[in-house]
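Taking the form predicted on its own, here's one chain by itself in structure tokens.
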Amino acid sequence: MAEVKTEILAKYKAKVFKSRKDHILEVDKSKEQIIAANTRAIPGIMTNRGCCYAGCKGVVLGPLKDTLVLTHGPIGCGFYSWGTRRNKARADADGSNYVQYCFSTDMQEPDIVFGGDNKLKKAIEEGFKLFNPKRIMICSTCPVGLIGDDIHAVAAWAESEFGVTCVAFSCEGYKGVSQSAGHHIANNGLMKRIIGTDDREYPAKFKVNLLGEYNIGGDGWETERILKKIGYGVVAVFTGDGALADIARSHKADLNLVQCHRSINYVAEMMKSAFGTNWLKVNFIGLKSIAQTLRNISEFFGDNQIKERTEAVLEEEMAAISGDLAHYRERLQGHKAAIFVGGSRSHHYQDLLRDYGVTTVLAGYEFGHRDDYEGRRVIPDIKEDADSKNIENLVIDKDLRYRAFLSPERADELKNAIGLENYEGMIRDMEDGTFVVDDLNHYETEAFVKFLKPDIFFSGIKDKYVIQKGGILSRQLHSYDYSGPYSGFKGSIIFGQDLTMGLYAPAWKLVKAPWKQKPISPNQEGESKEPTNSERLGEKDHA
């Protein structure tokens, strides 16, 4: 299969090809292999990536149903980022919900121009008289940062005058090289202000938090049920159906549990050296891992209730389901998928297909790190670059309120047990011969299309009807295209069904694959080649 990756970057210049050749990688596990990731799109290209505004307040902090997010820039930015990840959220007692609100200061020319911090205070107040909300955060975008204003003053202006909490996230679009960038920001500011500042007790024996999970289609939900189904106490979800309330007092929780690896473990870390929680790795897609997570959890507590629960729990839901189980995996057994999407999803995405028979042939990351496709081992052998360091790193120290719920030794041996603390990346799952890219942009995906002729491409909405047209399905892991849960076990039915009416959907009898009309490759026309992206760096093999 190396061919595939020549041809493909034989479409490119020398310079395109030099930047872009480390960002492929066909799997190969005998021997080291290292992926280049987290480093700026090449201008020109059609990228798939957001901003790092997207990230903090799009990905991290909207999903916060108890906090008025205000978005401090042009309108479009507040539109991009609302709605479009279906977070659901159920009304708190009080009956607040703001997720189904688009709040922004809707910054015009004049405000370019002569400052916008006067408009950033009109609006808060407003805020305050339509639905005087407890708190309220305050995200930045790119005219923002250009002109200076001073949103952090604005802030401390608005916790004077309301009396409420009041946190300005400094995420203007154009930091960072991805909306990776902007995790980190929301990440910090969270355990900054908000982590920690409620001593309230949760009553439960034993608790956990639900890191990196933002309830998209539900999928939140139905984790939660089947965690207090076994026993499990749910401190805080960070962040979807999520409240600030609850996340006040996560520090009270014994573990993390970190869905999402790339979105949240700066706050996994930093909860780890302030309060001494630690935290592990789960994957609640797909049924082994559901499984495997669960198993995993009733180890680190070591409760011999919690196991028998546990084993319980996973012989009822699976008895619930396997007919169901059966019946698509027959339908859907055989097919090739290909998964382009963020966070940890092209990884546990895999699971899920390989439970109905369906191999991945390519899976990369919009916003990945090193460390999401290799493991945190590669961690201190990255190379941080200028990018990189405009994001704050904090250095927490540990908090008066540090608990060390494991003994060393115990933390040790669950180190190696159930991978505490640990996440190995996403390529060690993956098959020899399978394709990792990282930062795929619009020319790839039909290229690698055509030549692994996958039967299902997963993906976000700025690729999936380029790829329908194509005359291949489209499934949007971003959002579900309104469908959902795919968490849990019933999720992985709801899966299932959805794949299933996809790929029988009969309109595809009428589209004729492009592949399917005329040769890939020019050679096959007796055509002359030309000459490879090798033979132009006088390099041996860049496959």
Given for the second form:
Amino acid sequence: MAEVKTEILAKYKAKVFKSRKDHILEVDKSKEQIIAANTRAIPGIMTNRGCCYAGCKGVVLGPLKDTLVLTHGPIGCGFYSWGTRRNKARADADGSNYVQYCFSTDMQEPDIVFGGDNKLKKAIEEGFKLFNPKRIMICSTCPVGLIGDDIHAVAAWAESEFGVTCVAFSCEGYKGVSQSAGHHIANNGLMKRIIGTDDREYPAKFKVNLLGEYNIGGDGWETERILKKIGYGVVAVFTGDGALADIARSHKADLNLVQCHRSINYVAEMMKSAFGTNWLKVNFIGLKSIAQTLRNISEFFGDNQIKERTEAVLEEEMAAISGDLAHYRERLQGHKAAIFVGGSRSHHYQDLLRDYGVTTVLAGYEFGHRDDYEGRRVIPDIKEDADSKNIENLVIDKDLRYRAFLSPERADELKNAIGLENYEGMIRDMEDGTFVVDDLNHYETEAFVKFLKPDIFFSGIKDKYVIQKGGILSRQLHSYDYSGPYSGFKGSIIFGQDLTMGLYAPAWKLVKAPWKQKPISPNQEGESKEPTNSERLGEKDHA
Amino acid sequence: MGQRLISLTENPCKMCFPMGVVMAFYGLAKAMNLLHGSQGCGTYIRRHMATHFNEPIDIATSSLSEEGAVFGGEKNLVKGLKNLIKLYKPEIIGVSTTCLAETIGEDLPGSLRKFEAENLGLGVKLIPVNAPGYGGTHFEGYWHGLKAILAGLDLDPRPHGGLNVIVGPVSPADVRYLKDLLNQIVPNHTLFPDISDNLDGAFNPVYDRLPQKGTAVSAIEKMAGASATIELSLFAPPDESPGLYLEKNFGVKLIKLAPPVGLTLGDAFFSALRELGFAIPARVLEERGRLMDAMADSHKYAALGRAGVFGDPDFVHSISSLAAENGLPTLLAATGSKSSAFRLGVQRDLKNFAILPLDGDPVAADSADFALIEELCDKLKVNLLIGSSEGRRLAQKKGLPLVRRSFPIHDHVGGQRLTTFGYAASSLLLDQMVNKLISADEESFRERLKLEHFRPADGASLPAGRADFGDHGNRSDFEDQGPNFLAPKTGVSQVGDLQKWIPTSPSSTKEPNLAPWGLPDGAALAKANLETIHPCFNLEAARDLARIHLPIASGCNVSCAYCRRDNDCPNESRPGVTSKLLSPQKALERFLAAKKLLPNLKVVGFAGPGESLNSPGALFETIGLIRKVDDKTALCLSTNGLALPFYASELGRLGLRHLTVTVNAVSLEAAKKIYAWADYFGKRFTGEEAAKLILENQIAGVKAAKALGLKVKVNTVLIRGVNDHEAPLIAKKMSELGADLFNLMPHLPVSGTPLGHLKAPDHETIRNLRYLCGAHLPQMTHCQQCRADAAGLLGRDLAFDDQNGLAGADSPGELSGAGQDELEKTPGFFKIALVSKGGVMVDSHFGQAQRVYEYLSNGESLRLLGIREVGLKGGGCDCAMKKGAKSQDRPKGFIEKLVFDLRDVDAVVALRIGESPKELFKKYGIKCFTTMDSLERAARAAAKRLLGDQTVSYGAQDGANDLALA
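Could you please show the structure of the form predicted in complex with the partner chain, as a counterpart to the form predicted on its own just displayed?
And the full complex, kicking off with our chain again.
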């Protein structure tokens, strides 16, 4: 298959070839393989990446329901990040839910010329009068950093003026190389200003936080359901259906469960340094992963009762879905999938696909770092570049409230046994001969589809229509195409059902008009030379 | 319109400038877009366009990073262009700036000239477009893009006699309509731009990265030689109008027309084509005939509508025109663009469109966000929304139907296929709008009928525990509403339904003062003053205005765990207690008796002891009887809210202006602990079902009451450990529903009730919670938790005996059992007359007395015997007189008469008393005291002094004044 890579790269100009070749690799686990990641996107080749603001406001802060998130900038950025990620949220205890709202200062030309500080202040004042929020987060867009509006000073002013918690995030779009920079900035802000500001104990014996779960389509709810059923107390969720009020006392948890490693590992690491909170990479997508995850968590707490309960819940939940699982597995196995999503999902969903007997032939991250591909052990080797240096790396000191849940011996033991504080990356779980591509662009998407002929392509909205107009099933893994949840036991079945529904839709068999399918005379225009995937599907169905 | 946000945009109704530019270029053949700036702009715009058009959207970006932002972005721009050209081979590229490139001051045209000079023979046309995100909305961006295309190409001015048709940012399906039409009737034309295929392509396994269809560059270059341009936009900013550009620079005649939506605008379009010499196909006339026929079909319903249209200026204007042609008035036309032409022009048109007198002036608003749109929808009573899917939140929140058109449609598939152009599409759209109105009407008409026509006949008191209309033979009419109505198990949808029909049903929006009795004297008891006359709603009023509760309601339809109703108890002072129940006739008598005794009686209330709306027959009959003899006293009602959604409208019609709803919970958990069961439509619900039902109906009821303009007070019985944590939530929820006042009442544990064992919440808790609740609603802090037969001033209730009228007191130290006459004869009891204006303090000079309060006291116990309205202003006193009041103003013999009237009392207490009345009283052996103290304390003190206790002096301890013998 090595020729695939060569052929795809052949189309590029020399410079592009040079920079793209290191982002594409064919998995060969006998070798130590290095992939280039988190480098600047090449201009003009239709990257799928978003910006720093999208990572900070869109991903991490957007789902918070008890916070008025105010975009300081022209109208577009606020509008485009309004309700597009399908983060679900219930109103919290005091009834507030800001998730349905979009707030913007809608900067105009005079604000750019004369500065937007005053408009920002007035907007906060109006927002405060109207909604009386307890917390306000300000997110800046490109022009703000350039014209020098001091949003942090405005935040300080708002705190003293209105007695609210107000945190400013300098997440101008041009910072970093992708959304990833925005995640880091948001993580820093939460760590500096929110985490550890409420010392009330959380009334549960086994306390965990769920990190990097954004509750797309209700994923977080299913995950929480399982955790609570076993007997864990979930102190805070970062940040799907999340509240800063909960995050304020997240340091009261004993263990951080990290679902999306890319977007939230900073918080996990910083909380370990400051409060001694251990963290564990988990995956609630895919049935085998869930079982492993739940057993790892119970092992961490080392309590026999919770271990027994874990097994009982696993048994009960699996029994409840086994019929559906077998039904969909029968229809799905043998298919091939390609996955190209943001930071961690491309790895997570391979586990779920494996449950259904679907192999993943291509996987890539839009904005992952090398550690997301190769595992955390490569972090010391990652060279800092101009772009990563621009993002503040907080130096975290031990907090007075630091407490170690495990003895040093036990901690060491668990590092090996359950991979505490470690993430092994995606490549390790992939088959030899499959492809890993970082920051896949439009051209490469088409080329790989042509060569690898996947039956299902998981992506975001921007690639979706190219795929499905090609007769290949497309499922969005950013927003689930209005479906979900896909996490947990129940979500697994919804996922299986969605794929089956998509692959077996009768319309795929009607793509060609009948008079075009069977030429009347050999001279007439007829069948295209290459059968489309939909037609192959049709054949499979008949067989 | 209320206080507007100036600096904060809440839920925008517009997108950014570059979005429009990109769309303009998508209508060109073999064109690509490159956004010079941060890559997020391209990604966000691609994402939004892809979701609407359901097509792949490719927008390249120069991916500027911090380095580019600091040192300039030309390097990235050049790289981006080179890669784009190599990979996509476009013929034309729209290179647009963004906020970032504009703010750092990139010289885009210069960079592109340099690039072209260095890369000769690339065969690609580069069009520079200055597109800062803050340069306007996507609407202006679109026109700016089109003009930039014309300005950036070498146009060929050689005349060829063709026609240009320039189209605004509309759906690909609309463009396709124009394209088919022009292909058929105008041989030489350029449709600019043409997104019909590029943004709505056919299923095609072979994906072409470069959009192949659309207006060719060669065709655009010929636009300067056309004989005329039709520009289908009235609101394109003149500076950005491509048609005007062609007219100014190349003399191509410009015909500005609105988009061809509906009859008037469609006719204008086809007439213009006809005048230009093109034959209109017979098909068009047939379609016009069908639209006319569609209008004939729907004109009967259209006038029910009050449309709110939002979106781009031309869209809003043309849709309003279509609606108006069939008698569907647009009350609100809103655009996110800043356009005074729209604001003024459309405002004028909306008024001209109206064929019937409108309730309220229509509004055209520019620079609108959804916060403003929501506010105006409320104000203008909009009942139909037409616009993009961004209106879905508003539609959901307000229960309004939304007809989706324009860009973006993000929650439905097929946004690219929605169409408005031409007579055929207009017919479909009109049908859709009218059908929404028909559905809304159809789904609610049974309820309206019931509320309007099937309320119980006057005087028909029905057995408690049953819905009243059951006996009127029309019950079956409601049963076929199905379980949705009678057995509300699926709570959410039911509340939705209730909420939907109550506020919007025309009967309930009727002004309550159209009631047969009208409001007292028209404006005499002006609405503005209503607030001040109700002692519960107004602390000031509570000082000197009295109310009476008429105990007519016996049974209750809800079982509350803290409540025990007592219908024959004269002693306990708490809600749910009365000495006896009254029939409507008896209630009228008591009302009249009270009125005689209490000249300050302003409010008659119904507060139990059961649920007032559980005996609607008795209630409405009583109200009817009272209204026949009195139309001044305000009506008030206290309810648990279960039946409120069904009677709110009737109550409003009867002229009720104040309402108290007891809402003890908003969560099911708390509600389950408080409510054991609920009787609803003849069926008993228990447990969670009951709780859900009660909560939902309370919400729907309060909403309905507020829709009628009633003042609503919410009572919450605060029960330790049951609902104390959710009091602020209740206040918040009620505030959202529009309630006016919140009254947190401490739970009075009553033995024999399920919650009787609990301790009453302490004062501190109540105070703290009131503080928290105060964030949402004003707090009533002077509640006395009255009995169901209370009468008089708050906290100084009189008790009635139906034989003797006023019979006893219900205040601390009351004397129960003994009749008045008996007491008067009891040694040690004295009758004390106290002069007071406000009813709280001894606060008047005797000579200026307006009211005299007569108490019976032995120095400990106390009973108010009555209040004597002296009613005359003016001085009678020869000591310090009120400024301006001269002694000659007083009626002759006023003092003498007053003293004579008071001759049977034992003592008189006033703030000051003149020499002459003192002398007169002396003749009767009546002692006069002066003080400034509360009536009760002063009365007790006077009694003690009469008993010979000279040491009465409590001033020092509790801040009262000494009583002095005058």
